[in-house]
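This document starts with one chain, in the form predicted together with a further copy of the same chain, laid out as structure tokens.
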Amino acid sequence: MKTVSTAEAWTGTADCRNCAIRQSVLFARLDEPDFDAIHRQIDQYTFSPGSIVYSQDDAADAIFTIRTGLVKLTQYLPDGTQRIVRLLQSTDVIGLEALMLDRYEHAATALHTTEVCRIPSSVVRELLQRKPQLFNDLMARWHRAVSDCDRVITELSTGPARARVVRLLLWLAERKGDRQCDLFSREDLGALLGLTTETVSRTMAELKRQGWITEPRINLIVCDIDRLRAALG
């Protein structure tokens, strides 16, 4: 059995004003003095892949920006197999239930080394009450969650597992905009495909013998979109 290899590590409190995401963040909008006043409430943390960011009915006070990295939701179906709901990458917010729930609704595993930013939602609150143009911000990354679930649904879980596995690698490249993704197990693959490991595994395989795709390093896939794209039909 796997140990749950790694922790996350605590990397001081956030910096928002020299934020490398900042435009892209939450609390885009809001100015120095905000920042000033919940900087020290916002904590940084590490997480190495496959470690824990938060777990399925874990009590939920706070929300989290990626910083970097990649981080998957699960939840589990009544017999015990779990199933990938959403992945999810630099800028975007996990855990959102927290303002609404006490217990988060998925658990969120880092997939890649991952940076994160813990918003309290007591921090998230208050800031909503003096600014509430956040509306549209916390709206918008609502607006995302349920893009992203449509995107899973369509476009993941639906056809054959060639289909699904192209229209993620496609996927991928897109969001990093370039010709490359990094990739992860085999398994997270099939849970977040609808398909067995060995379908994944196989189906990655041919890919490679077509010469569509080439992994140079593992868990580096280097797409040739074009003919991909084509071999979507």
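Would you mind giving the form predicted on its own, to go alongside the form predicted together with a further copy of the same chain above?
Below you will find a single chain and nothing else.
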């Protein structure tokens, strides 16, 4: 855990000028006194790949803003099966249900080395009391989360295997604003797309052979965006 002083955070030293907290819609409208009040109760953590940020059914007492990295949200069914329901990246917020529920609905796991800031849900509730205009910003976060879930269902969980993989690559590249995207294990890709690990591996190999993607290092994918979009028709 790392604590950054309020002065460092507000002035932008200690890399806080571009921090997800400063740029997040939840906090972008704060003036310095409000920022000071909330900052003193924020803790910063770094999770290595595979580390659990929180588990499904854990007591929900905080929300987390992702500074850097990639996090998967997984839901476990009573029979033990699991499904990745969402991927979240820098500036995204996880654990929003902590503002309404007493238990987390998913397990949050870091897929890459991930930095997060933990904000107690009580702090956010108090902030909303003092700054009611932030409610609309919070609702925008909820809407984005719902839209991402809809996209997983409609685009990443239906259709032929190649179309699912291509849509995921385009989505990740779009979120990063680049031709590159950082992937993760083939097992996790299968759990997200509703495909077997073998099918995902075979599809990725086919896209490489066709020259639509390259992989200069493990899990770093460079996409030919135009050809991938054309492949979807």
